[in-house]
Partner chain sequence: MKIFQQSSEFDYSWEEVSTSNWRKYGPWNEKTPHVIAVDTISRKVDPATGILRTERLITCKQSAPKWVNSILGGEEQSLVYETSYVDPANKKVTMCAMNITYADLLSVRETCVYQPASSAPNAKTNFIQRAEITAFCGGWQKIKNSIEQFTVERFQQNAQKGKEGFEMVLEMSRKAFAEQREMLRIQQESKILQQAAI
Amino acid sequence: MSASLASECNEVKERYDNCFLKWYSEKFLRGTATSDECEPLFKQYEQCLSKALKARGIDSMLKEARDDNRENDAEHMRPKR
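In the form predicted alone, the structure of this chain alone:
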């Protein structure tokens, strides 16, 4: 898998990626998954990445971009008729 956007998060991203690939191929695709076993690792990665983005001042730019495109997202995410 690819490296994280924040190098300080590479280790936890790698653990999550490995967990996800194993869960996806061994359980999800076979229809035996009952939960997302990798969610705790994803949350750790998400927290690490959020902290890194905030430290670099990127979090506010990301929020602004999301806010600016909220209407476009809503339009493209609504069900097709």
Contents of the next structure:
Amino acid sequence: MSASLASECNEVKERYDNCFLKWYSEKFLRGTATSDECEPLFKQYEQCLSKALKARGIDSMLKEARDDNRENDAEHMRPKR
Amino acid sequence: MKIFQQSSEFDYSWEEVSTSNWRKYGPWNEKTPHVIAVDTISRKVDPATGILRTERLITCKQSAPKWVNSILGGEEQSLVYETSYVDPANKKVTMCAMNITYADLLSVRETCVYQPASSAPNAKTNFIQRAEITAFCGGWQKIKNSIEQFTVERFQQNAQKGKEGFEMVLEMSRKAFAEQREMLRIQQESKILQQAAI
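Same protein, different state: after the form predicted alone, show the form predicted together with the partner chain.
Full complex below, order starting with the chain above.
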């Protein structure tokens, strides 16, 4: 897996990524996922990362990007048929 | 505006491609050292559609030539915001990416789609990549054109490297899964042997 932009988050990121990949290939793709069991690990990773994003001023840039992305969401989250 | 577009096929099933896609920029890929970090910032399965929506932040090492840096400003790293949508029922992965760095001066918007290839839906995956590049930097049209031309050429080079690197990841991934299955098989057999011995 790839590194985090904040090296202090690498360890928790790796644990989360491994959990996610297992869930994705073994449950999500097979249609047997009932819940997101990696959520607790994601919360830890998110907590670490959000500090770094704030400290570097990336959080405000992200907000703009999210606003710009609304059209993509509308197009690709649409239910099929 | 300049447009880059390509489509190709991977000799791997959609399931393999869509799984390996998450580790595209990991250590198995030796072709994209310009990608320094990939962070997931949000992830959720939409209960209505079953679509997995993921937001990621991709950090790249900047390696633009001096003349480009003198116009855009010389940031050392550039950030890309990516939203992806995985629809497992329709076997479709869509990834939309845009630049965050220099967003006031340049817009690079990329869409990639992975779907089972119609020729061999269970064994091959079709890949479509499209990017639109627009420079806003004020002043002369000539400068805008040069910036767009440089960006589309660089995009093309990176797209080629990205594809080669992804092939490496797919190959390693298939090996790793095969080894994992073999390990499981040996473990199970040894259990059977142990029980038989008892």
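Between two forms, the rigid core is defined as the largest C-alpha subset superposing within 1.5 Å. Positions refer to the first chain, counted from 1. In this text the structure is predicted, and so the values were computed from the model without any measurement.
- Considering the chain's movement between the two forms as two rigid blocks, T32 travels independently of S60, in the other block.
- Fitting C-alpha atoms of each rigid part between the two forms shows the smaller part swung round by 22° relative to the larger.
- Core-based superposition between the two forms puts the Cα shift at D67 at 7.4 Å.
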